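Below, in structure tokens: the form predicted alone, a single chain.
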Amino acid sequence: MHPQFAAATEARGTPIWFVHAGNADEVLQAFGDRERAFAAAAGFEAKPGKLLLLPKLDGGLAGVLFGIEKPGDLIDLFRPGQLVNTLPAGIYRFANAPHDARLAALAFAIGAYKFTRYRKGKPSKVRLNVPDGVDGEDLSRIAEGVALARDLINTPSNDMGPDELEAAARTLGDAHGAKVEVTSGEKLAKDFPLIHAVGMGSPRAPRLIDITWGNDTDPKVTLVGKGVCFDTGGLDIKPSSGMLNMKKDMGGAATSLGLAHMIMSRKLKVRLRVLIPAVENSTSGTSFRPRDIFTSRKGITVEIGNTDAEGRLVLADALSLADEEKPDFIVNFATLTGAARVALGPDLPAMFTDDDALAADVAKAGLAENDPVWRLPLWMPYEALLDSKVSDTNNVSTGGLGGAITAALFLKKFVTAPSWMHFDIFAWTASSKPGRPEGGECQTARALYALLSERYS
């Protein structure tokens, strides 16, 4: 069980009463005159995020009033996660129902996350009785997957290169009895030319990490995660401001590993495969160059229009491998384009697929899990923007518009499976929110886990 959840054998916790403009009078009427007078004297208002500790006569804590949004307003389902960092140490319980008790409890767990590898912090001593009817074990595995992804993204690139990403994958595989194979060196150059090309400018050798788990007779689900451990932009070098957070450019790989943990821990009835092209895009005398042409694993020749569009190159070879065994479902995660952030902002990942039913199911799951996504079109007329005069395709489009779409269309060239889905994620929270501390973030994994759990439990 997650450290933020009290064991079933432990004491019944201090009650937390969730109040809003629609129920405040009713909730306060349930208290005695003394508590109501105290709340009035303290000036408590039933507004989102407002907190009041109600004392006992002996100085102990009788209960907590916490403001949330009124039904019908714009609701933050993770608002209760704010409590884990504001309440005094102790065990608590929900005295009445927040908007979603399950997500409120999950927010407690993931809101307590701290990245402590380099600066030690004290763990939260606020714990929660898991609400009745909520599966605490499932919430725990979700929170563990989120923490794994956040830890990997938050780790700086000097300690999170291709070697270290491989080690993290092997640790996860060992924990769940999965098979882990790695392709590198001459074999990588021969079998995965685009992955090798992107990584050949760095002394930290590129590789393809291949994790398999489950029974071959079960439906095949393949996750592909962009593992660019740092991105200078290559010879088309980024400005310093553009490089500042490029340790998170392996956020797709981190997301795939976090989701893989959830799937394997629950033992879903799938044959899971996780493919991670792990590289560092560096500048050196051996870096790949603008106007170079490489033949991909699929046989498609690619002209390099910009070395800073490296993520789609490494994903192309990995997607080609994934597609070769015709799995039931392929999904890739990538911190791929700034254009997706311009279109949808940092909190709403872009989703691309030709499968309308799948898109609807994922969008529905995302809303239910407070892990939202937004579908953008695979607008085929824009594919002409990727034309090259000297090869089958360019890796970037002409002009500067529709960049998230043209990147997705480039990836589509390497996949034939009808149920393929591409997520263009930010993988970062710029300023803390309830349940979402500042730093690396695991986006879209919880939505996908909910969908896969519904289909393959």
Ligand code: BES
Second form
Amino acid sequence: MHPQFAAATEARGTPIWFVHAGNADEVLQAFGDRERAFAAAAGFEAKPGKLLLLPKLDGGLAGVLFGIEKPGDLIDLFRPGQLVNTLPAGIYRFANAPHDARLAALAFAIGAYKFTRYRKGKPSKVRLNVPDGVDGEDLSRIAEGVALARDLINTPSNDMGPDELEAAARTLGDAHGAKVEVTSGEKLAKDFPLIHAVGMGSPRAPRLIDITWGNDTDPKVTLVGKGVCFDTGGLDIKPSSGMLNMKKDMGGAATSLGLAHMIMSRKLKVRLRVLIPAVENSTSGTSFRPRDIFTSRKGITVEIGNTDAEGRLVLADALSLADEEKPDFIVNFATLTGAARVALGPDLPAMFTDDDALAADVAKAGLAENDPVWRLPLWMPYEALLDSKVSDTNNVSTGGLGGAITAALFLKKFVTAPSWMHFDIFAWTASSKPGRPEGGECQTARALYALLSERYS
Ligand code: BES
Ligand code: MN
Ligand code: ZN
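Alternate state requested, the form predicted in complex with this ligand (shown: the form predicted alone):
The next block holds the full complex; its first chain is the one shown before.
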């Protein structure tokens, strides 16, 4: 179980009462006169995020009042996660139901996350008795997957290059009895020319990480994650403001590993494959250049219009490999474009697929899990914007408008599987919110996990 969750054998814990404008009177009625008088004297208001500790006569803690949104208002299902960082140490329980007890408990677990690799933080000593009817083991594996992804994203690039990303993949694979194979060097140059091209400017060697797990006869689910361990932009170098946060450019890889942890730990009935092209997009005398032309793994010739559009290049070869065994479902995660952020902002990843039913299912799961996604179109008329005069395709579009869509259309050239889905994610939380501490974020994995759990349990 996650450290934020108390075992069933432990104390029942201090009650937390969730109150809002609609139920505050009713909840307070159930208390004694003394508690009501104290709440009034302390000026407690039943508004989202407000907290009141109710004292016992002996000086102990009788209970906690915590304000949440009233039904009908815009509800933050992770709001109760605020408590894990504000309550005094102890064991607690939900005395009445918040809007979603399962997500509230999950928000405790993922809200307590701290990145402690370089500066020790005090772990939260607030622990929760998992609410009745909620599967605490499942919440624990979700929280572990989220923490794994966040740790990988938060680790700066000097300690998270292709080598270290490979090591993390091996550690995860070993923990679950998966097979981990890595292609690098000459073989990478021959079999995955685009991954090699993007990585050849860095002394930290590019590679393709290939994890397989599960039973060959089960449905094949393949996750592909962009593993650009640092994105300088290459010779089309980014300005410093654009480069500042590019340690997170392996956020897609981190997300795929976090999701893989959830899937393998739950032992879903799938044959799982995780493909991670791990590279560093650097500037040097051996970097690939604007107007270079490479023949991709699939045989499509690609002219480089911009070396900063490197994510789609490394994904192209990885997606080609994924596609070769005709899996039932291919999903890729990538911090692919600034344009997706311009369109949808930081907290709403873009989802692309031609499978309408799948899109609807994932969107629904995303809302239910408080891991929302928004569909953007694979608008074929824009494909012509990727045309090159000298090769089969350019890696960037002319004009640059609709950049998230044209990037997705570039990826689509390398996939034939009918059930393919691409997420353009931000992988970052700029300022802390309940359940979402500042820093690396694992977006879309919980939505996918919910969908896969329903299909393949
Ligand atoms: N990793 C970036 C995209 C990115 C930037 C994601 C900032 C999240 C935040 C990607 O490799 C990139 O540089 N994309 C370019 C594409 C352009 C050159 C066509 C972009 O979005 O500007
Ligand atoms: Mn780039
Ligand atoms: Zn990038």
